[in-house]
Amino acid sequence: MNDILIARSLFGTTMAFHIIFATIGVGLPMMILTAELLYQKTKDLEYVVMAKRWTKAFAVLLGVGIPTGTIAGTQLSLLWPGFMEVIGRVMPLPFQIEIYAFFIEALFMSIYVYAAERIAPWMRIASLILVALGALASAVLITNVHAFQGTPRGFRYENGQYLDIDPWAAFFNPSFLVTATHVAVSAYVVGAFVVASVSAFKMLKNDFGSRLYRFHQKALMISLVVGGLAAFGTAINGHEAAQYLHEYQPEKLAAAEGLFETQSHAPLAIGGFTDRETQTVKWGIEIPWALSFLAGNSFDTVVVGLNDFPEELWPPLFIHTLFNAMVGIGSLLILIAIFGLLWKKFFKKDRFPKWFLWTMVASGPLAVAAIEFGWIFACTGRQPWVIYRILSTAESATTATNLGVLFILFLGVYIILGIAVVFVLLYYFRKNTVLDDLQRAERKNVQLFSSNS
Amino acid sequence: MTDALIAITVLWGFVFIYAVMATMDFGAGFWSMIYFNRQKTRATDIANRYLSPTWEVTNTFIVALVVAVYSLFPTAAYTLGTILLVPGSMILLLLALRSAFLVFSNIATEYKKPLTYISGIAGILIPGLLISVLPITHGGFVEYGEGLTQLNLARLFTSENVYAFIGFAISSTLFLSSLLLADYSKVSDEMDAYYVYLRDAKISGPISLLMAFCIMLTLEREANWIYTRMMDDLPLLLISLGFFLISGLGLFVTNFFDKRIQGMPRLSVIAVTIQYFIASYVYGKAHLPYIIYPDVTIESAFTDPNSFRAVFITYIVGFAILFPGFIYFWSLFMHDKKYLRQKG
Ligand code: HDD
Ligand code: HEM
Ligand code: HEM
């Protein structure tokens, strides 16, 4: 492997690892907040217990999310110094403002966890809202840098010089809102379905009608509502994101859809693999005219194909598969949520079929996979550019060599952390059962949130 | 002041705040490991009581620091990013292990001991590596080839000056943290722990002073330019030494307010903070205008003026918004007797 490829793999691995914890770190506070609010409304202690248990999980996940994020932020400068030099000059605001979001999240997270029993209930809710807002803001702001990479604005680039710099114009670049919304709502999808996964699994393991069964069913219903709404929002907004690609990064959309010839009434290829030799999507299902309609809301829309670009500027063609996997999972999650809610609320059935609970168990990992596919699609699909049509990845990479050893070391640490975090979560929740927590909550004057054993 | 000078002052402020907070943070982790088996004195509990709510906030400062470098001095960030790849990666790896295992040790109580050891040891190495960035910016270990800038690692790790810096970082981490924990124990009414930390401060204080002298001695040979410039401010350095002695005095005298107690830790903490402030001011002033000697100066590396203005405004607005949050945080964890004196 050459050094650039190692640098890309190293950074991609860091991001792929960080994103799991970061996304859950945005999604889970929303679930905790929902549970806290439901408690204030119903005074049902089971909701407090949910909030407490999710908070513990959140605190453990932050233990990995924060250091890996710190790695990501610093590695940007270490591996892509050319890129960060430009970002520092033109687009420093998101990173700068993100620091304040981190501070808010860190301060109020500690207050919510370590001072929960000493502060007034309204202050607890306020702290939690600030944690959720802080996490959301971190995600939105970091995504803005990514948006800028696709639709750079706020400067004039001439003879290698960056002139007439306007950092606010860079900040409000065209795809900011669409992309940030997509990342935010998709994080809520992940938070909700991760909870749903665990709840469904516990429902399968406990007797129908037992106290534990009912507790987990309650949690499952919250996540179906939150997750269903968010998944629906993700799809609507994802459609808009694709239209932005049509307008601003046509070769990415062409590669995502496996379209080679520029045409109106372009067909939509679902599934399959793009074949460079025959310029077709193999084993895919083709829906005539659909792509034109999706891209521009009319069948006459001309969609640009890959052959309009020199081949060395093509993004890798496998992003078609990644894109389809993300959209496929998104559609499946919407169906799951609709089915679950209809079954319970409309048909008033009292228990879910087993196959449905097993599908729910899969939904959390699938949602995380969708996030991974989406990001790899978005970052890899931008290649060979790190800033679209301005700065190439190769130009921005570090000149240092022998990155292989570092790659192995970082990979090793991620593996250790990944195993340890799963182990710690399992250990903790096995030692502190739901019943323990319910008892603690029912007895007054016992510390629930700061209890550890 | 020129914009570049304002910018470097802001950066220097971040470095100073982070240095103080990080020594507390990494030191507390180390002490909680050392006194792990001595539950009677509760020295470990005290360290953890400080550490649990604060490590995240401290960590955010390091991110703020990195972001400040590339948004204020992007050209310097380019060179620093290139030459710091190896030491920077080592810091990141240790930091990841340290933070994660610190959190895990508070959750998986049965495995607390091995987890505390991993995070304690990783944590105490980090200040040593972090400070090695300073001698690297003195320029002696940086090589310029055809379009390539590289760090000569062999020369770096055989330099006496670098080891003096590393020794200083570790000993003053122990010194500052034991001082602060002594103060924290006293406020918490844990007198056993108080005397343990007071003793630790008496040991680590003189060692860190010795290390500071070693830095100056080796600096004269290895980076003479900064040594002579620091010596221009000899009076300030002597004043800083004076504050060090005051802080030492604070460890030994009988408490002014309560004759039964030995030591006035609050006085020592304040004096030593002033001492570090003055000393790092002298160092920072001597370092100017170079960010990396002799090629990168604050003027040549400075960002675009429009960007600077925008960033500066976010600093002001951001800190105005955050300030009440910090105060509230402080009052809950540093000031609330109910939290400090809990028996759990
Ligand atoms: C739960 C996760 C999830 C789900 C279900 C979806 N997405 Fe997504 N998608 C992401 C998570 C995600 C992401 C990981 O958050 C990305 C990566 C970069 C970004 O901005 O968001 C993304 C990127 C992304 C992009 C690329 C933006 C760019 O390259 O700048 C498009 C066009 C879509 N998505 C479209 C969709 C559509 C039409 C969906 C239909 C259901 C969909 N996504 C579901
Ligand atoms: C969070 C989830 C993310 C994942 C999983 C991810 C994944 C990746 C991968 C796999 C690469 C290598 C691409 C290739 O070489 O083919 C990459 C590159 C890169 N990504 Fe992302 N990325 C993520 C988010 C971001 C964000 C939010 C930013 C903006 C700050 C970003 C900026 C970059 C940069 C600068 C590169 C290096 C240059 C390049 O290869 O284009 N990434 N990312
Ligand atoms: C879109 C993908 C991303 C999301 C949703 C996300 C979100 C988060 C969240 C929620 C946290 C925890 C914050 C806290 O509690 O303090 C975090 C930490 C962090 N993230 Fe990410 N992040 C993403 C990508 C990135 C990238 C690309 C970088 C690098 C530039 C990055 C840098 C960081 C840093 C430095 C931290 C640690 C902050 C601290 O020390 O408090 N993140 N991220």
Contents of the next structure:
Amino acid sequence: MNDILIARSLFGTTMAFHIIFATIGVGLPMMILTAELLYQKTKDLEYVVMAKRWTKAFAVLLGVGIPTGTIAGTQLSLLWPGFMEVIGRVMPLPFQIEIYAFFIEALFMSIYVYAAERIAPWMRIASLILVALGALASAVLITNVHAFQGTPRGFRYENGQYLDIDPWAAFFNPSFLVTATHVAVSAYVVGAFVVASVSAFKMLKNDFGSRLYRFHQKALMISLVVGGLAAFGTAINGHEAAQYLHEYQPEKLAAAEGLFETQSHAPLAIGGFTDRETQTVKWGIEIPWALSFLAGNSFDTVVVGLNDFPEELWPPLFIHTLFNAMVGIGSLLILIAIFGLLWKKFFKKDRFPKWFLWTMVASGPLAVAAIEFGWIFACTGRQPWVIYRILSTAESATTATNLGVLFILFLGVYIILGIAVVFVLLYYFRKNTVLDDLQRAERKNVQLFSSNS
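Next block, the form predicted alone, ref. the form predicted together with its partner chain:
Just this one chain is shown here; partners and other molecules are left out.
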């Protein structure tokens, strides 16, 4: 591996690990807020117990997300000095505002955790709304830097100089809203289906009709509603994102669909693998004219193929597989949510089939995998540019060598952190069971939220 590839691998590994905690850290507050709203409406103590337990899990995940995010920021400066020079000059606003977003999130989460039983119900809800908004703002602001990389605005680059800098124009770059919306709804998908995964597993482990079964079934139904709506929103937003790629990064769209020749009535390739030699998608299923319609809402839309660009500027062709995996998982999650809601609400069935519950168990890991596929597709599909058509990855990278040792050391750190967070979560929730929390909630003068036994 050359030094640039090692630098990319090191930072990519950091982001792949951090993105798990960052995404759940955005999605889980929405689930907590939903449970709290249901509790305030129904006064059903099971909902407040859900909120309490998910809050504890959120705190543990936040404890890992913060240091890994700090590591990612440090690696940006050390591994990609050329990139950070541009960001420092043109795009500093997201990093500056993100500090305040995190402050709001941490402050109001502390209020909710430690003062929930001493403040009015509307204050509890307001605190959670601000937690959810703070978490979302942090993710959106950092992701806006990625949006800027794909559609840079707010400056002119001439003779190695950055001129006419307008930070707000850079901030509100053309793909900001599309990217921000995609990050938000996909995070809510992950948060909901991670909860659904745990709930379905617990339903399989408990007797049908028992109090624990009913508790986890309620959590599952919340997850299906929130996750289903968010997954549908992701699909709609994904269509808009494809149109932005068609307009601003045509070679990325062409690589995502394995399209080599520019054409109208372009087909959409589903599945398969892109073959550079034959310039086809092997074993894929083609839907005639569909890509042109997705790109421009018309079958006559001309979609630019890869052969219109120098081969050295082609993104890696394996992003077609990543794109299909992301879309495929998203589509599956929509179908899962629709089936679960129809089974329970339309057909009035009290008991889910075991095969469906096992599918739900898999839905959480699949949602996380879709996020990973999506981020790798988004960043790798921009190659060989770190800032599209302005700054290449090679020009941005550090000139330091011997990065292999750092790569191995950080990989070891992430493995240890991953094992530790699983151990802490299992230990805490085995020591503090659902029944314990339900009994504590039913007793008067016993604090539920601030209990840390």
